[in-house]
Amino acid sequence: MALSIEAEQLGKKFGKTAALSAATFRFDGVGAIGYLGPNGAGKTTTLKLLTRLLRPSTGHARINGTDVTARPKEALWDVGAVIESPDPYPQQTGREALQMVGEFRGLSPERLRDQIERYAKLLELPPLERRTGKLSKGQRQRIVLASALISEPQIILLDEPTSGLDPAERVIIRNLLVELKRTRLILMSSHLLPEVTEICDRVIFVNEGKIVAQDTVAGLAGRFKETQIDVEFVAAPAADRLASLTGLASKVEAVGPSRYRLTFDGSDEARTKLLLACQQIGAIRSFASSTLSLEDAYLKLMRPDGQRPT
């Protein structure tokens, strides 16, 4: 079956406020798409329209070519979704929560048992006999994700799937999504550009309810060619020793007691020269590209002068 997710002039108003305006995109086949934007940009609204949790004010949402509003059962039968971080019923055990969803999905008892064990391992779930109300947020979130995946849906819609998780939990979910995208079509919202870069093949930027850019991750990387490096010395160097960076970096900015941000032209040659120069200044604890936040990436895309709005 051909896989596709499509929005055609999709819009949603709440009173006079437009939460989403004329969103248009289409993705076919397997892979992962990152849906990026700040809080309130329209990401969750879009996912709710794609799953019929909301009805559109304008336009159409289609899954595998089927209109979600007109024929929801047909459109969504092979969709797994986690939107707005729902919690399982606190009195249920983890196993009961997964069994309930599996039974709703029509899995046989044998198949359901095997799937529960499979995702317990893949997502490193806590002991399944514990009541979910006594679990941490991250543990509950992994159980909810397992419930969305337990029927092996071919279309997966996720609303900030790693929000609020610790680094180890993020790695577990990232690794699973990287594996799943080989055979599924995933659309995931996020405000974390590094996370999307690690998981996704394509990206959509949305802001104030409007899609402002669509591109491949490689294309995005080309637009935002990294021109900043953070270097941290074991001990803070004397100011006069930093003079050797003049000419190699257009700007040297202190961002900590022994950490500096170096702005340069982004070339590999300049990066190598900067590393050698820093090694002459003093022992280095770390030397790495400065991580782009979503806000910084968005400002670079939409505001070439890089200035923050006032």
Second form
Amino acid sequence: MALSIEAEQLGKKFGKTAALSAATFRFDGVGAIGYLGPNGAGKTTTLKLLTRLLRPSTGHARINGTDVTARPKEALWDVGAVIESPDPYPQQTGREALQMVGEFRGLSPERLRDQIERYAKLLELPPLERRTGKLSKGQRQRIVLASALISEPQIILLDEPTSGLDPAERVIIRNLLVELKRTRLILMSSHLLPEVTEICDRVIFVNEGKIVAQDTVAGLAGRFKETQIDVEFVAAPAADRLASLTGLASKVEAVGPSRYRLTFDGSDEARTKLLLACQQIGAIRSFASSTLSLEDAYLKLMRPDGQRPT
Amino acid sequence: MTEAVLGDERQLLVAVRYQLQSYLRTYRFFAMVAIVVALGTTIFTLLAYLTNNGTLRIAPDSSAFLAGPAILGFLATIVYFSAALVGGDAISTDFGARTGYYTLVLPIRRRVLLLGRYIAAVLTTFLIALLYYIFAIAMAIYFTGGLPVVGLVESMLVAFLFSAAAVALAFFFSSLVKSPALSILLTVLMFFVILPILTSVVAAIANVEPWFALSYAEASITEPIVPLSHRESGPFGSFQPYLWEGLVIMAAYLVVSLLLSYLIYEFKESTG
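Form predicted on its own done; form predicted in complex with its partner chain now:
Starting with the chain above, the whole complex follows.
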């Protein structure tokens, strides 16, 4: 079956406020898509529309070609979703919470037992005989993630899947997602850009309810490409000596007492000239170049001034 | 995923089973059991004390004894309490707490989830009612030496329908607000304050039969044990429902409340 997640002119209004406006995207096949934007941008609203937790004011949400609002059971049959921070029934044990979901999804008792054991190991689940109401947030989050994956759905929708988890728990989930995206289609919202860079192949940026960009991670970062060099001198050079750099770099900014960031066009020729010019200015302690990351693309798109917050 | 889409009927059975398991583990259920045990034991002890010291003489008529206000007359109150505690937040919990994010993203129709939860809530409420019946039966045998078996079974069936109606009404109130605590409070107020006052006012002051109130139908629970004509007076002036009338009121509450609950649940959104 061809996998697809599709939003067509998808919109949601709460009163007069548009939480999402005419969002349109379509992803087919396998891979992971990061859904990025500031708080209140419309990320969770989109995921809720894709899982029928909300009904759209305009447009359509489709999973594998099936309209989620018109035929939710059929559309969501092959979807595992974790939206917001769900709580299983607090009186249920972890095992019962997983069994309930597995039975709803038609897993045989044998397969269900095997799957629970598999995910207990993969996600290092807490003792499954403990009631979910007694678990920590991170433990509950892993039970919920296991319940979303237990039937091996081909489409996975995750809303900030690692929020509230400790670093070790994040690593477990990140590694699992990297593994899963080889055979599934994953759409995940996140605030953690390094995590998105590591897991996702493609990204959508949403801001104020509107999609402002969508591309591959590399493509989007490249769109805002500027190359920078951080150079550190052994001793702070005199200001007039730095003048020789201005013709080679588009921007020279001090980032420390003897440390400067040079922005240039990224060509090898310019880089060589800059190195030679710096050597003329004074003894160099370090000379390192860096390409702008997804984080920089995010800031360029989301902040009017494109600057990092201080 | 290789599993074929599971039918609604099988998903309903799963929903009932897990919901019932969940209800039977709540502190509220244990509290209701404790209340019923305490109530039954207190009445039993008090009657035994009063009859032993000669203050009270109980006639050897098990039907009249059971239908009396001190025995099965308490049953409706127990059902109301149980229905409010079990069903009062049945729907609001999906939108005011975070359990909805666990269940509503699953490939299950909401009507199946609702019906499963409703059946489990009715069974739980009726279980509490049955516990009180056990005390009533024990008292009837102890104090009168007899038991109107047929009438008692019929009374239990009416009590089951009454439980189903009360739970449906509780479900309706739980669909109206988002906060689980508020919806339980609203249900309790409706059962114990608003409906009884409305019924009394209409019956006693306006002299109109309160056929629209579930609390009016509660007298039908003891009707199979002591038929209407055997009663000296009804709870609200001269008005007392015939058995068929009580059954119709209960059925109407069940159908209308459940239907409204379903419509609200189906279109309600997880905005929190």
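Under this definition, the rigid core comprises the largest set of C-alpha atoms superposing within 1.5 Å between the forms. Residue numbers count along the first chain shown, from 1. Computed from a predicted model, the values in this text were never measured in an experiment.
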Check your understanding: After a core superposition, would you say residue 232 shifts its C-alpha by at least 2 Å between these two forms?
Key -> yes
